[in-house]
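As structure tokens, one chain now follows by itself in the form predicted on its own.
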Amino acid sequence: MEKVLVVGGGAREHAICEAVCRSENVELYSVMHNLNPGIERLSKDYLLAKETDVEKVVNYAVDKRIDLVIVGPEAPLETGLVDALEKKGVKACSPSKKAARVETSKEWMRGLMKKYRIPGSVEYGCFIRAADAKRFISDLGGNVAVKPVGLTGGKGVRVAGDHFNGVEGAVKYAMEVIKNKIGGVAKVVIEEKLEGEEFTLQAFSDGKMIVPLPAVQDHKRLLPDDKGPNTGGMGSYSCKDGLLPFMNKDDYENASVILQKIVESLRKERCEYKGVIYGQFMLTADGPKVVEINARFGDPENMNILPLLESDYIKICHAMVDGNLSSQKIKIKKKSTVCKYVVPEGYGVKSITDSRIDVDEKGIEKVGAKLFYASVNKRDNGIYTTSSRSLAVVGISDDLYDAEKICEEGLKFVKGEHIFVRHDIGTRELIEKRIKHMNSIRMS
């Protein structure tokens, strides 16, 4: 019997602990800051612990003689925890500290893509002086986006148009990012702001090469239409043919050859890349462009695919770890899929703690729908909100609208005084909107 620990009590790691029992002769074990239900009651034993707390989660692999680790947030990946675990001879299918680089600092990522020419760049400058930053923001007539250049959980970037207007609300916060150590470095990324459709792809990866998943497509603003400050994710679909409504075969394979050569450019830099990589990609009217790139499956994106997932996950993580990932044959049902988070009230800007959620798992079940506990704390008498995403549905059939259908029905079976959907995702009106703003932006 095989021994694999997952490092996270979030959805997409209760999304990956699922996929983990799917696989044959093994045992899952777990590290989560909180008692997320899903994880817990898949796990032999579990560890109540910070995930970034290299030292306790190193022991514990240890202490029970695990065999893999997989790592689901990026936090702890910037800490070493990877390093430290090789160290003590415990394989992991996730990038070591170098190689997370790619997500953890964004100016370096942006510096390996320029040195090896890495199609799907943008203009970007790196600053520590607010002066410098204003003058390169000016250059581009405010029209930027501007970002902490370490992690900040999804929500430090902000754009023009969405955020701010002009050059002087740009530098404004700049001068916050810079002051304030946003992302935990007096610097600040500037780059030029992209015009199109946000996609996701993620992939499996060997250090040599990737086998790119199906594209998905994140919502990050809380409130219908894309209204709202940006959260982590309210929500993603995906469509059965791999591709999304508003792109065709070219985009997909032309942002799976940007992330296979960010892959090789990791190599030459002596830092390979093992474990799941994903990009974050602007469809533009030039083709994909690279908005950021991470270390890790996306969350919410991962639960469009893994519950999609027909091949042995974790030989495919070995494979990953092993440098042969050739040797899998990766099959993912043809479906499509609609997941939607449930949030407390106040998400995005100041979250209803400590709120009791009623969840009748079964009725979820029934109408065909999945669950994916988030950042909720199991009690004797229930589950309560944290400041963070409570829970997703997913809806999954042939037909995008069948599974958007089958996604809120599920919904319907979760209650609470303070919480709230997004119920636009996934929705024919919202998806053809993207296809009209996508055909518009080709024919300019």
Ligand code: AMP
Contents of the next structure:
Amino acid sequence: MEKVLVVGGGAREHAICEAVCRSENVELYSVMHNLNPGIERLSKDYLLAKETDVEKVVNYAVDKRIDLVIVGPEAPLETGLVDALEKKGVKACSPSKKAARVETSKEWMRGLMKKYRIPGSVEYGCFIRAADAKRFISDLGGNVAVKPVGLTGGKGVRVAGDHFNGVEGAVKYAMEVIKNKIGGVAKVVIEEKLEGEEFTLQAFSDGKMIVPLPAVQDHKRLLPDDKGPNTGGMGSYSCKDGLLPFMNKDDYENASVILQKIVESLRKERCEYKGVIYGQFMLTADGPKVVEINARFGDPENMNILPLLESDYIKICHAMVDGNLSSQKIKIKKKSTVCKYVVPEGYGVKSITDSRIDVDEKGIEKVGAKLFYASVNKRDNGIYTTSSRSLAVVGISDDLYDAEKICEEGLKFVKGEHIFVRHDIGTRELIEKRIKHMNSIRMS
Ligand code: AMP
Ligand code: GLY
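Can you now output the form predicted in complex with the named molecule? The one shown was the form predicted on its own.
Complete assembly follows, chain above in first position.
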């Protein structure tokens, strides 16, 4: 029996744990900071601890004689968990601290793409002085995205037209990022604003080659019709052909080539990338451009993909670590999926925490939907919200709109006084809008 440890207590990790448990001869262990009831149920044993507490996690892995570790979130990658595990001889299917810089330092990632002339790059500059940032912003006419250099959980980015207007608005926020060290560093990245439709491409990487997975579209904005603040992601969908309704095969291939080239460049930099790599792209009139790279599965995007994996996930993980992914036949069910998150009321601004959610798991199962618990706490008398996303419901079907209906049927079995869902995700109305938007961009 092989012992696998999954680090993280969100819905992404619940989906990872489920895929681990579908693998042959595997026993699951987990480390999480909240008591995720889905993960608890699947685990032979678990440790409640902060995922970034490297010493605790490593000691637990050694203690339990873990054979393989899978890290879900980015924060423990940045603290060097994978390197510390490897030092103790514990195998991990996630990138090292150095390789994870593709996510943990936007400046480094952009520099890498520039150095290796990787397609999909954008015009950008990094600044520690507000006056220099101002000059760059003015040169781009204020049509920019302003980003902290470090990690902000997808919430620190502000974009012209959405969050501010003109040169002045951009400069004001850039100054704020520098002054308040938003993201942990007194430095700001300014990028040209990209116009188009966003999509996510996740891939398995063994350090040399990638195997790209079906494309997914996430919904970052809190409110229906893409209004409100950016969040960690409110829900997502994917289509059975692996593309998206506004995307053609060439766009998909071009995005895959970009990820492949990033993996190759990391090898040249002597930090081989092993594990899942995630590309957030903007499909522009000039093809896909890189918005960001993440060093892990997306959340929610993972819940669209791993439930469709027919092959043995742990065998794939070993192939990634051992650098022989080409030996694997990776089979993914050709189905469409829609995932919607249930979040606490106030999420993205000020969440109502410790509010009870009633989940009728049998009801969700009966309508054929899947349930993944996220940042909730299980107590004796029920499940309670934290400040983060609570749980995700996924509908799977041949047809995208059927998948959306199944997801909504499932959501009816989740009740709470203080919960919120973006019901427009995966609906015909929103998707047709996306197609129209992309058509207008291509024609411009
Ligand atoms: P990030 O944390 O870099 O993924 O940014 C969060 C969100 O901000 C992205 O999902 C985009 O919607 C938006 N964004 C980031 N960079 C740009 C850009 N250069 N142009 C337009 N929108 C962007
Ligand atoms: N859904 C965005 C992310 O996982 O970063």
